[in-house]
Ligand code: HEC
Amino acid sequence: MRARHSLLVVALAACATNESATGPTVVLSDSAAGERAFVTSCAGCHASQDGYDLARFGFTDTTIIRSAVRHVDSATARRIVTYIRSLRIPALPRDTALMQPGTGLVADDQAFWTQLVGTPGWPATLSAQQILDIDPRQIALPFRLAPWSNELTDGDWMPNSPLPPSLLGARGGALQAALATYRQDRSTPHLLDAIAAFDSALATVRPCVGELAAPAQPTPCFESRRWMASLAGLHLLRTGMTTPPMPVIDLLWDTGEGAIGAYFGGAPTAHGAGIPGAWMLLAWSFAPSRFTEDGGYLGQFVHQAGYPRVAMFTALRRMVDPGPARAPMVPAHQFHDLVLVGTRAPDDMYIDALIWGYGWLDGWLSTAPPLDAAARAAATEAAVNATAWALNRVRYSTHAESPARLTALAAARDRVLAHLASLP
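With the form predicted on its own in mind, show the structure of this chain by itself.
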């Protein structure tokens, strides 16, 4: 049963309403019967299967009842409300974004950059170490990450459908058994066991197999990962855990990659550009050195959503980060990242960003591990392309660039190309 058309998942989707959590209250009874009705009719999409999310995010009695009576009689709907209220869980504001970095929001993309480097433009002095010292978890973003539920988009935590039977039954029902164990004892080790069983089930059923932007089954891939992510998110809320275990962080990233497939796969529901970027940025904020980011999709989708400086920062961080090497398809990833820096940066900053990046690469080559022929060829091509892309932007941009700055850009490029050519 699809969540947007199932009991109480529609209620969750109604978080955009203006009702307060202290709205009209109905005197109800029989919470045990309400619990049974919830488990029977709603728990497939509510991953925790106990109504915790409805209580935690403060949905009003009238919202729950109004949605529930589409599927059950009014008396049963009222019993469900009685059950939800019996949980006595303190409610969060409706628009709470789970694990939002920082302590609030900044006004816009420009303000985001200013808080990082202390100036709205390119700083006169900037070092790679300064970039590495920035903790992404402490940065206030210019946009809110995914709310728990929003019926207007798929940019929320609530999935549109339960886990498919093929996943639950894969490998002798290992995932179904792991979920049952977790619900009996909601401990972190049992959650991680369930995530491992989920990964194994995905590897067996293979809805996500194929190219990242074109998986075999785009919507089932995304929805299944989002379902599992919602279970993990509720676990973090229950436990008060502020730093998720790495398998949870990986799951958040994978959910973003699933959203990429849904975005390019033309899923029937709305998959805006901000959805993949929000999931991936959330995971990245916890572990910016972990993800190889071969396709550069994190910055692409954040940029498409209208935040070029946020996107540029993720590319800069990846360029100077001594984290894992990228896949063989992107040898010498630092040079590929320079291209991403130039394409993600806003019109008033990309020339300065590229000049800085070329300078950093020139120094990096002096201490870098040996580059084989393939890596040198890829690095040379990327170094040339970074300036080519910039000159193309100059040609079509309304932002004027002085000849002196373009000359400085070409000189910075040529120094790097000469350095590459001199390598043994």
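What would you give as the form predicted together with the ligand, now that the form predicted on its own is on the page?
Excluded here are partners and other molecules; the one chain stands alone.
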């Protein structure tokens, strides 16, 4: 709530003048009173701080009143409506998903894959370059990313609570000050300053430390990141910027990681499996080479939400990506990614996907920088596991695999193992 202090003080000062005046009381217009009420009673959670979000997402008068009366009386709620209408901001469709990739949606997971490779199954030919040439910002997804507001789930941008005072007050109130500066002048540098101050406050208060799936304080970790993400999302809308600056992309990713903690440590029904995946996929779509993803959570949550081909594509894309080494967990991350490809792929594709992946790795080993002993051991283990898990899946799946396919899989694996063993 402290974020609002500076505006609140102005508002209270204005009140005091009005009320202590002995002459005729100056009556604020409904719109000015509505603005003041928004700042006092709504801006804690609504990071716009000025009601821009309510105007931009086209909420009807009835919806605004219905939501407002949870926080203010109904006369005040009506003044807030008057204020929001006075902003004259053109409205987007109510269910707009901010920064949704592509144009529109594809029908389902299979249509997503078909759009990428031209066939619903594994394609007869596929090159790594073809995969790298796909711009995730241009491809339509089979599901909608988070809407601005949804009462029924936490799969929306709106945070359930204000930024906690511990974060706002950390490091001498640096975050609070940066937010106040941004509010005075909503420039991109001020936004980035606020995000940097937020990161420092998080590093001081540490609600997000610990295992990804079990942060110290799952709810404050997620909600505070979502609050900042909503501030950044509105900034993009206000400025018309279509590619967010990297700190914003990182914030979107971190919000997804926060959502993982909320999913495992909070209320699982409100924090459905689709939520972490949607935040991470959004960030990933802007920077598919950027995130180390040691735990493979992006694919896990997208898969769990019912989109195995989307999940498989994220793993494939990362496997063939020459981007930064994801060194901390697996020195030769491409091998770890192969395991993820095989795990995420749907029943009718995982054998083909693995055979293709082994073939690609075999070629990659010929050009790869020298692998040290630890990297080679990790790569060997992953190369063995990818097939072991696939064979286990064959055992329990109702989808029949021909013995010839399984022999081809084992042969592809063995070529890679032989290549690894022969490295100098």
